[in-house]
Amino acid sequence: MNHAAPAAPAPRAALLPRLSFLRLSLLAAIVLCCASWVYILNVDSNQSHSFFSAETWRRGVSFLKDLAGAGSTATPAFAQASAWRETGRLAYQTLAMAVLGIGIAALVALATFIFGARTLMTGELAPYGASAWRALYIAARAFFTLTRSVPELVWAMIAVFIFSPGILPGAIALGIHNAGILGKLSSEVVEGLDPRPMRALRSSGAGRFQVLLYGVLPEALPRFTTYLLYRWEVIIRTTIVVGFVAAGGLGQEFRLAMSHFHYTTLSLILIWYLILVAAVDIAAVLLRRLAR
């Protein structure tokens, strides 16, 4: 009787899982994720109140019945018609700040987006003798990079040092943040464009401008308004943040609440960013639709 011969083990390696990108990317995640917990576990334990001690969650529990008004005989500003009135005034600016800001955000980006485009520039698609234009690739990346590099909070910080505090510091310098930003994605996503319409328009005679106006743009405007949406529901949850350095708006008199111990009047802020946000992120979906 015949028996068929046992199959022969199978390579060690072949047994080991195959170690991709993927699953190497979540084993580091994991390991930086308990090394942090360990980390921050560690230095808690030196302080005078932990994180999870009962006198950290009665200080929090405390801190939240103060911007309730419990416990207090005044009324909440949340409460008062005089108060709404005020930081509504305040809201409204702080809607201009981020309206002004993404709109300096957007010309400085439209200006200066094609020049980010390494195929554009330097690339098979760049003009004759191209080492000007590679000097402006170059230029308009590093531009890039320096405004996106620097926080809005110390864009508003020089900003106020030059202008008048009010919101017009607070939008240059949300605006110069987010130049950078969007002309990063949108030099990124010309360069990712189809190039051989453009060729077909370099090989049938048309010149530079041409070729940027119908082969280039009309490919890269979507996807640039989207972006350019994006970073304008971005722009009014950072308001908050310039207002901190007298950018005006909300942020300002968040800070001052702060200082002075006014619980209800910071509650009064917030109520009035969670309705900013909203109005602005149903805002930018109509946009969105009104685009397509």
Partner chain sequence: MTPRFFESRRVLTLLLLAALAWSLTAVSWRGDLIHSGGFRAIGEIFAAIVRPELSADTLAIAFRASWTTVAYAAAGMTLALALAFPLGVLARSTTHQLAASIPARAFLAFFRSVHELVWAWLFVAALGLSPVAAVLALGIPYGGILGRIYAELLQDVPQAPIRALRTAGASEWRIFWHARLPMALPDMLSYTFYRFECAIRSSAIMSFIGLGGLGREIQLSLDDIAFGRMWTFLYFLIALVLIVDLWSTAVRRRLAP
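Given the form predicted alone above, I would also like to look at the protein as it appears in the form predicted in complex with its partner chain.
Nothing else is written out below except the one chain.
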């Protein structure tokens, strides 16, 4: 770019540090972090024993020993083939819950993301009767905000009021939350698209649906798939958490093992959890290569 040389900066700017929005934000973030630590350490020191005491260390070591099965005469769960099979079945369910969750999220997001793209719903590319489409745009954005602001776990707590415990309420909870995330991200992809090809299609007589089909979707869908696979990596980590309340897969067993002090079963569940996470991470990398 060929800008003229900027005028000499005002002398005051050199003397006072510029109080820009960024500086203020950084300062606010630092103050917030310090205040939070003061609050947390204060609460902690009012407890019967502080986190920073020898007691914590002793407890931590004995917990690790319990996980390893030391000090108990029983065969640890991770040394029994039957326990591996049993938790393996739960891991299979957990994987299914994750896939179903991302499937629901993808279908809901695919059905709604076009309505969340400002550039398509308002302005020159918008269909006639713009106010109705504008209302639809606002509704889509409100839907994304509501669904993604509420964490999966809370959706799961609500879902078990409606559905019988099992994979389904967990998958629905994962689906609702991630539909909001995927929908918002994909709408923003559409908004960021170069408008010139769409305008060209439009001015050469293409209908609005044809603009969508040939101008928007071929550009947006590959990005959508990439986001989908990224979210899948996150979802597999969250499935166990949703299972705490939705009573499906490894999460439920984790909760039971925790409350019955079956610590070696707990280690076995954690091993399966790490296997699942690693497997999904690798699968997502391979699938992303296909998406390119």
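Positions refer to the first chain, counted from 1. Since the model is a prediction, treat every value here as computed from it, not as a measurement. The term rigid core refers to the maximal set of C-alpha atoms that superpose within 1.5 Å between the two forms.
The two forms, fitted on the rigid core, differ between the two forms by less than 2 Å at the CA of Ser259.
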